[in-house]
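Consider the single chain below, provided in structure tokens and representing the form predicted on its own.
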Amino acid sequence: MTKPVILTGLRANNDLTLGNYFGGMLPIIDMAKTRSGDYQINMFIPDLHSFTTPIDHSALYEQILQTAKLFVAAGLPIEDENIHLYRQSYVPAHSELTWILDCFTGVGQMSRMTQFKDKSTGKDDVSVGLFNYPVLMAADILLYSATYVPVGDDQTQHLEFTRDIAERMNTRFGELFVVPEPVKKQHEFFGNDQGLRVMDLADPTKKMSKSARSEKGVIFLSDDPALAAKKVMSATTDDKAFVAYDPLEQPGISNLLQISALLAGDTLEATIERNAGQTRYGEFKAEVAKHVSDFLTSFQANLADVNEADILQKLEQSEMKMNNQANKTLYKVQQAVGLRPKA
């Protein structure tokens, strides 16, 4: 019996922060984990998306393969056989099944998206790549029928666009693609709460970001451990005078002390209990600054631990199997919209 699939990106282009580290590469591998025994796991570098915005087109090779191994040395486990690590743009699938659905959404439907017209307001220079990003986002998703996809806030009309192309193709001819679950149910699935907020050490009202304006708010997982404990102990807190869980009052605190509880291993609640009192906020800071360097030291020592030989074995193996679905459901579209012959 087929096993269900869910389906995730892990796009990187840039450095990740322990904000990416805590609020999506985890969650993710967590999923994988715990689910690989009733789903087939479909995790895909999205190197095509890539190309939607500008990057440094020299450096894109060496990003992917350093995504699959920051992965890897976070604790993926690539020898588990339901789940896939493949490159996007290895299926060549995803490529032309975008080009057909294509051609059967319209301009104004695309126009529409919100994140289309977030990143292209105020701009000269916007590709059609960007324009129409959510079809190749279809294209990712329904060429594997996959049922559950995690989604961020700013995904979901992507994926209820894939559900609206992927009815609309079916009712004109016949039962082409599965149709993955509303965004509703993909929150009970996956849960609502899925990662945490990191925020910025500069800015405790932002999240954590690696296209911020300025790094100094910032713990790059590439960072030196000395440097990013000197960030801690430079961290915008307030002059209360006291450590306290208040996020609205103390923001600065409020995150130094998830930060602590996360890097601990231990619950935000005993992490404020423990610090309950503690009116020295260099010594609270010079605590959690210690548990950043001793994460970042564990952390680089086991990715560059990590085998790219073994890497690219998993990748050459998923993209064998990827490809042998994706083209079996392409071959059916392309039966369907006169593109070959029918059995």
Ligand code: TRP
Contents of the next structure:
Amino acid sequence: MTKPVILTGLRANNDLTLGNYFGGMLPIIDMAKTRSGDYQINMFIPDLHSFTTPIDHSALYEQILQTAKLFVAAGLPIEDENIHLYRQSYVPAHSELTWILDCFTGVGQMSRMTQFKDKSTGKDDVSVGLFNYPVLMAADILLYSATYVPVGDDQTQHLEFTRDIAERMNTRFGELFVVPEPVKKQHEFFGNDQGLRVMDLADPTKKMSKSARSEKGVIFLSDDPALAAKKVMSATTDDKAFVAYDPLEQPGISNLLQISALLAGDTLEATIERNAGQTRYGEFKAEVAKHVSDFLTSFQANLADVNEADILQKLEQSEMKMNNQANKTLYKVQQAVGLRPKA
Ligand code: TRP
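Follow the form predicted on its own with the form predicted together with this ligand, if you could.
First the chain shown before, then all remaining chains and molecules of the complex.
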């Protein structure tokens, strides 16, 4: 019996923030840990997707490895045999299936993808790769017969496209692909705890994001712990002089409560209760600042300890297994379209 497959792509990114850590990385790692008994977990780095818009290619190779390291430093158990960690470009079937699917995909349908429209409008150097992005993503999913794919809002349309092309190919050529579950079922399966938001320290009405205009309110995982503590100390608050959780009226204080809870591994409720009514924001901030700097110190130590040879070994092992799986699906498709002899 083969296990149902959960699959997700982890984008190569060298300056992740505390917001990415709690909102993106940890939920994926928790999911991988808690589901790995009953599911095959595929976690891959979509490196061919990294330059659909222009990047600095001299840094790419290192960034890909760095992404794998960050996940391991954050607790991804690479010794678990049910968790596969691999690089898309090391499994050539992704590219080949993309080409085949391309030939069954309408230009009209691709032009309507909102992410493509957002990223291409007003630009004159738009690549065919950006246009084609969703087809490669469909190949990523379909090669492994993945049923569950945790997707954020910006990716739901791509998942719908994946279902669509899979159904169309199945109708035309017989059962080639497992069709992944629809978005609603994905949300039910993964629960709704994906959307956690850490806000910008300087402007707590905005999400903490590396593309913020100023870095004053953004904590990077690579920040010097003392500098990060300073950012917390100068976080924007309010003049109520009363700690309470009220994201509308006291967004800054509420965000600090949230961050403190996450870093202490405490519930938000317990954190609120512990600090409620505190009238000295300076003391409260100092406590949060300490949590932040302790966290960064230990995260950075974990990261420095991550053994590159272990990671490479895991990647290579997974890539070998994934090539086997992916090539089986690809062969069925090649047979179906007449590129290989029928069985
Ligand atoms: N497009 C995804 C993102 O931007 C990354 C990705 C590529 C992906 N291929 C995938 C995610 C397949 C899930 C499944 O985050």
